[in-house]
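Next up: just one chain, as structure tokens, the form predicted alone.
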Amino acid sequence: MVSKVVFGRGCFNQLGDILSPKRLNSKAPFIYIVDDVFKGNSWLTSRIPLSYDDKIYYISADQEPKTSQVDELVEEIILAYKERPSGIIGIGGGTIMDLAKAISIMLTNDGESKDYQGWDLVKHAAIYHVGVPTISGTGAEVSRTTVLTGPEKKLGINSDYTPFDQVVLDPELTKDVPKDQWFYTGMDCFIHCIESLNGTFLNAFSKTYGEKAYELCEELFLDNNLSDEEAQDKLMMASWHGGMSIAYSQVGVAHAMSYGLGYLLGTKHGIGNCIVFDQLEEFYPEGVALFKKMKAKHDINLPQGLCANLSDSELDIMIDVALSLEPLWENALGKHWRKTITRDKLKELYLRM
């Protein structure tokens, strides 16, 4: 679990107070991994507390995080400083938070990040790392994974060392998120709820978080009668609860298949989940019906025909990635999932997307 969290509008201003006791010495910097959409935005960047050799790396979130990108950044940090950093702070969306988590792990573990894709492969505790989400929905601020696209697969580094040591939840930071991005990332949270609540791994701990997040998503995306500030506050909490629900159960069909899209086509996670989920009536009939209602209410048009012109070998790559995510299928359909989820079945589904 994330051991410390602060919540509230404007609490980003407390970052300096939170970090200063964690500074190891004047030669051990804090490294900030910041979404480059904030470059030149003094409203946010002027409040990043820099001293000594602290450094900001502005990183584009146009592409999902890659293992090669993590390894390059880790090497750059190791070469630039004599001492191990005091901490890594990620300020951005799911991509940036996953990068910050992965970097903090790889600074204390040998080899390449691709060697740790999977479950519980990390040997040594990560360095101190802090998450500051600037968009709500992914649950990356609370999860025990950091999802990376590697040379062979798209898969997370799932471990007890992955979660942040500290999260700063300031809903004000989400005020400039574009509408379509708000919807796709919010739907990531909604889909977490559906996959968790309909899964075989569900327990009471996970269920209470999932139900709360589901209720908040309905209020946000269907009732829609909240002020902007209330909506920002509630979506941030929906993301947290949805992420907590997944941490104690597992995601399902939509995530398994959207990892295939992400790996082959580079489709971003939020929109990829929406494209997949739109076609999953047979697995989640009520959830998909509700999703279609939300989509119509907010005039969202999803891209069509993504897989229409793919070759068989390209479809096979996506199917391989999807099938490799065994815990997701087991959660969705139970121990005997292989009886229903054949390669032909997945091909038929992908061709609809």
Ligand code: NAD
The other form holds:
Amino acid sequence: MVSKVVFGRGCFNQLGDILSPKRLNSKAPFIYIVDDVFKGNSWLTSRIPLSYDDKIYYISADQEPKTSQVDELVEEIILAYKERPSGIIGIGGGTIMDLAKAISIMLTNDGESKDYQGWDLVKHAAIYHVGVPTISGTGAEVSRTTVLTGPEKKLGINSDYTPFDQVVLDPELTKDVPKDQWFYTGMDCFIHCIESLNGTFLNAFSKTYGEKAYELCEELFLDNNLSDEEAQDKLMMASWHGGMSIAYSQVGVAHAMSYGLGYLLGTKHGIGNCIVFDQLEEFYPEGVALFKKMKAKHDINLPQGLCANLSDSELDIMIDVALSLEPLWENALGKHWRKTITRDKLKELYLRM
Ligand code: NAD
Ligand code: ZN
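To complete the pair, please output the form predicted together with nicotinamide-adenine-dinucleotide (NAD); the form predicted alone was given just before.
Starting with the chain above, the whole complex follows.
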């Protein structure tokens, strides 16, 4: 679990106080991995506490993190400084937070990041790392994984060393998120709840968090009476609780199939989940009905026909990626999931998207 967390509008201002006791020495910098959407945004960047050799890397979130990107950044950091950094701070959405987590792991573990995609393969504790979400929904701020696209697979580095040592939850940082993106990333949280609450891995721990996040999502995506500030606060807490819920259970059909879209077509996680979930009535009837209601209320038009012109071999790649995520299918449908989830079934579903 994340060991320390602060919450509140404006708490980003405490970052300097939080970090200064963690500085190892003047030659061991804090490295900030910041979404480049904030480049030139002095409202945010003027509050990043820089001293000594501290450095900001502005990174685009247009593409989801890749293992090669992690390895390049780690190499650059190792070459630039004589000492290991005092800490890595990720400021952005799931893309940037996952990059920060992966970099902090790879600074203390040999080899390439692709070698660690999987479960519990990391050997050494990561560098101190801090997550500051600027968009809510993925739960990446709280999870024990960092999802990376590698040469062979899109899969997380799941380990006890992955979670942040400190998270700064300041809902005010989400105020300028574009509406469509707000919906897609917010729905990631809603889908986490549906997949966790309807999964066979569910237990009392996950259920408690999942139900709270579900309740918050219903309120903030369907209630007209919330102020912007209330909605930002609630979505940040929903994301946290949704992430906690899947940390102790698993996601399901939407995520398995969305990983296939992401791997082949580069479709991003939030929108990909929405495109898939829209077609999953037979697996999650109530959740999908509510999703359609939310989509209509916020006037969201999802892309259509994404897979219509794909060749059989391209469809096969997506199907392979989806089927490789066995724990997700087992959570969704139980031990005998292979009886219902055939390659033909997945092809038919993909062709509807
Ligand atoms: P993102 O980080 O990809 O960002 C989406 C867009 O929103 C980007 O264009 C970004 O620049 C913009 N943005 C972010 N904050 C903003 C702000 N305050 N104002 C204006 N624009 C802003 O989006 P995401 O949905 O948070 O993350 C998706 C990624 O998270 C994927 O790579 C996915 O694999 C990963 N993920 C990880 C976990 C986990 O547990 N580690 C869970 C789910 C998803
Ligand atoms: Zn997700």
